[in-house]
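Take a look at this single chain in structure tokens; it is the form predicted alone.
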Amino acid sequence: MRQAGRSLPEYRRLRGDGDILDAIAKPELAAELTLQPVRRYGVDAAILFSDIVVPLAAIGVGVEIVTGRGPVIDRPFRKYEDLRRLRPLEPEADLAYVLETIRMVVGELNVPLIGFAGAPFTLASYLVEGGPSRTFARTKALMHGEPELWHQVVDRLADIALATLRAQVKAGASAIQLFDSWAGALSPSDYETFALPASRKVLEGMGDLGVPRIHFGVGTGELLALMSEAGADVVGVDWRVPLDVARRRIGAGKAVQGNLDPAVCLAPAGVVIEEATKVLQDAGGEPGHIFNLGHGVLPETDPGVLAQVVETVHNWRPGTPSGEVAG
């Protein structure tokens, strides 16, 4: 997940208390924050230090990331006139600092870099609600009450996400991830009607670039079968669904990503290793598994425990008993 480094003391020293969007806009700083977890843990890929709302801020949508709350929109979307605020993204101009960060990181890495963007539904929910929501009441009211407007919003957001991801790959990213963080708020029927088509436009629009595509959402256990149809090569699964169950829902031919509960990482190291091993056992081997947390790293997580999780994953072989690692 993109929060890979935020539990590290070196991250906190470097980031300080400033605005995260300001940090992302400084390529040297963003590159260093991207590289820190790779140096510390020896993981198999780096995650770009950025945020899913960066493209929205770049095109002039007033957005602030409020500590403890998340993205807040200064003028929430309510009517057709608001569509004018979603102009086409011009990555080389609008996201020049992000692309420079990628080039700097790739120049230092010996592992792949994963770029990412926000899925249209999740970004639309921020625009309509004005910020994070528990009920997504305004979002659902707009979807059902003005479906034509809704589809125009998510279609424009799909174009923005696609332009973002293609530019990241051109700059050097080796894989991409589409974060539909709040898709789990939808019923399967609503997801299929109001979210899936726009996500499919993004993921299928990346197909000609030949890079792995990962699709992730939170609370999406009932949506996994539909998410598998969106065009990704890998479906991310949060901690609520065991990976063997998730594989059956996702169907053949897709790899899975996940899904250790981030909160479990606050338990004693022996417990965390045992739970990580269960994830590995549940995942099986085919047609692929990217071990990850089931959502972002909690800031209070002990980096030493995460280092032991990485060691466990790297040393694990099928048949290894729970709580042990292979020699």
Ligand code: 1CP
Contents of the next structure:
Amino acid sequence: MRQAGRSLPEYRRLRGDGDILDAIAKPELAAELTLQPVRRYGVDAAILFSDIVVPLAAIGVGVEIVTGRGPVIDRPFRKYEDLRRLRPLEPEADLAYVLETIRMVVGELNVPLIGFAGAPFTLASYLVEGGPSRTFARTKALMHGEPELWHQVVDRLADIALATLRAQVKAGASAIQLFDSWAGALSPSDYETFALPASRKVLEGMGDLGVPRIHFGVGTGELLALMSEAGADVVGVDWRVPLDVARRRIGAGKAVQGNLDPAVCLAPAGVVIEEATKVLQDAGGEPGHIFNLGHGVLPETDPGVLAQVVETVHNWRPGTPSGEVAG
Ligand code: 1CP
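Having seen the form predicted alone, could you give me the form predicted in complex with the named molecule?
Every component of the complex follows; first up is the chain already shown.
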């Protein structure tokens, strides 16, 4: 559950009000922040405490994570000359602290660690818009108006994602996740032309390392069939599409991840457990389901409710009637 830490008092105490990019740059702190939700909830995997914009900051793109807003880019990308600011990433030099965090975490964990990167489209949207966006108007104007420049931007971002993911696996991550959080803003045809090729470059470029590859998106119901062609082993689904329907769109041979609505987790515990059980039933068993929320944990979520969700998932056996939990 991404950002599970945000709902925890121990996380808020340790994080304080400091800049999140500074916290990520301190391996001991970042390792502890990675471990906290695993200890508290007993989940089956950890996700590295970092952010999708970390590799961009590391190559000198001015980016700040503003509380309550998200990543803000100091000079947004608009022209060919901006390409020069996307130099290749050298993970051992540029992201030594992230690799150190991974080594520390892996030394202490007894569940797998998931490494991750931002997908080229989602990162490009921050670069072009200058920050979070509702309409992605500038991003879409650039991709349609200057497709050659767009393709060069996402191709460079693919190389950056690939470099960081390969280095994370070499440092000890056992699976990787490519976060294309905002791909759902695109039509299928735009996704296929402007986002899919660069994501495929990243996912297929990880093939030789033999680690499971998870492909995440939000609002991607109409894109699931295309996403399943991008080369991942697991396709993430949000709450808008039931997992049995999603499986038909994704096709045979892929696992699914998802898809409890994070907002539902604010309801009374009994309701949340019922909804979580529905997710488990819709998922079916084969060929694999990673139970997760459809997007990150909301900060106001009660940790006690999440602990009950984890317990429900751990106790669930296929064939369990809705609302009842097998022992
Ligand atoms: O502690 C804080 O400052 C709170 C918020 C926070 C956290 C905990 C941000 C700002 N980033 C993170 C860490 C983070 N980001 C993790 C680490 C693991 C974890 O804590 O669970 C991960 C995997 C991410 C990935 C990330 N960052 C994504 C992809 C997944 C997703 O949520 O869609 C995206 C889009 C970001 C950008 C970002 N960073 C932070 C925020 C609030 C946002 C989203 C802003 C927006 O709406 O555009």
